[in-house]
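One chain is shown next in structure tokens, namely the form predicted alone.
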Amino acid sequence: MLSPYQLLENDEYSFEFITDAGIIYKIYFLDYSYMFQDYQHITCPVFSFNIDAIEGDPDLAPGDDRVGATISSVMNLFFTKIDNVAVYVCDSTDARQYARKRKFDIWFYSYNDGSLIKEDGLAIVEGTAIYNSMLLHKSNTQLTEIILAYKELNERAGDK
């Protein structure tokens, strides 16, 4: 298994590390608890997860795997605590959001350790398709909960 990257810790929720192509990429979760604000019975802390590359350009890099070793463990980091939840949406303002999504799942499926489950979701706002997915460490004790209402706010993302 490959190496991560060594993590610049910034606080609890915020990372950074620099890549040997010399890309800066900032990993960060900001809250999201209110596209849950609906579902009161929700108390676990729902994050988004961010990936950003602050410094240089990915796409002119060649393929690097210990990018998705860094980002896993950052996730293994953040899953520490068990009531955690993040989402994660592809952007989709340059329309390559399906390969953001195919990324992800790669990481996903290359790293986990099979303690946390990914819930893949599709939520079509004005015509443009947003793939998203959550992520849930398997004994969450509100994980079924949390899927219902995840399932449902991407069937309702179009109503706003």
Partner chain sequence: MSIGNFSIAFILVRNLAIFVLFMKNKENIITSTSSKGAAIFKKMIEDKKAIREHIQKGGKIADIKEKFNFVKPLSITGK
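Switch over from the form predicted alone to the form predicted together with its partner chain, please.
Excluded here are partners and other molecules; the one chain stands alone.
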């Protein structure tokens, strides 16, 4: 198992880490607990998970598996609260959303020890497809309800 990079807390709102190649990544979460507001039986906190390279270009740096190990360590800490739910949306503004989805998938399948469940979605927003994924702990007390609601949010009228 590769060792994760050291997480830095330079402010109250985010984490950072610096790779061997000098790329600086910022990780932050936003509260979207209202995501399931139409499903009143769902009470779990929902957060969007975000990671951005804020210095350096990861595409120009050699592949670095420790980045995945670092994300994994963040997720392990995040899911110490079993009912936490994380949603990851692949930014579609530069048409590289599929590459982002693939990276996220590779990370998940490489590091998931079986305790997490990933549910993938493809939302259509004003004609644009947005890849998104939801992570939740397999012991989440509202697992089934959340997955069903999430699938429904990705559906369009007339789907099925």
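Residue numbers count along the first chain shown, from 1. C-alpha atoms forming the largest set that superposes within 1.5 Å between two forms make up the rigid core. Remember, predicted model here, so these are calculated numbers, not experimental data.
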{"property": "Rigid core superposition, Asn10 Cα moves 2 angstroms or more between the two forms", "result": "yes"}
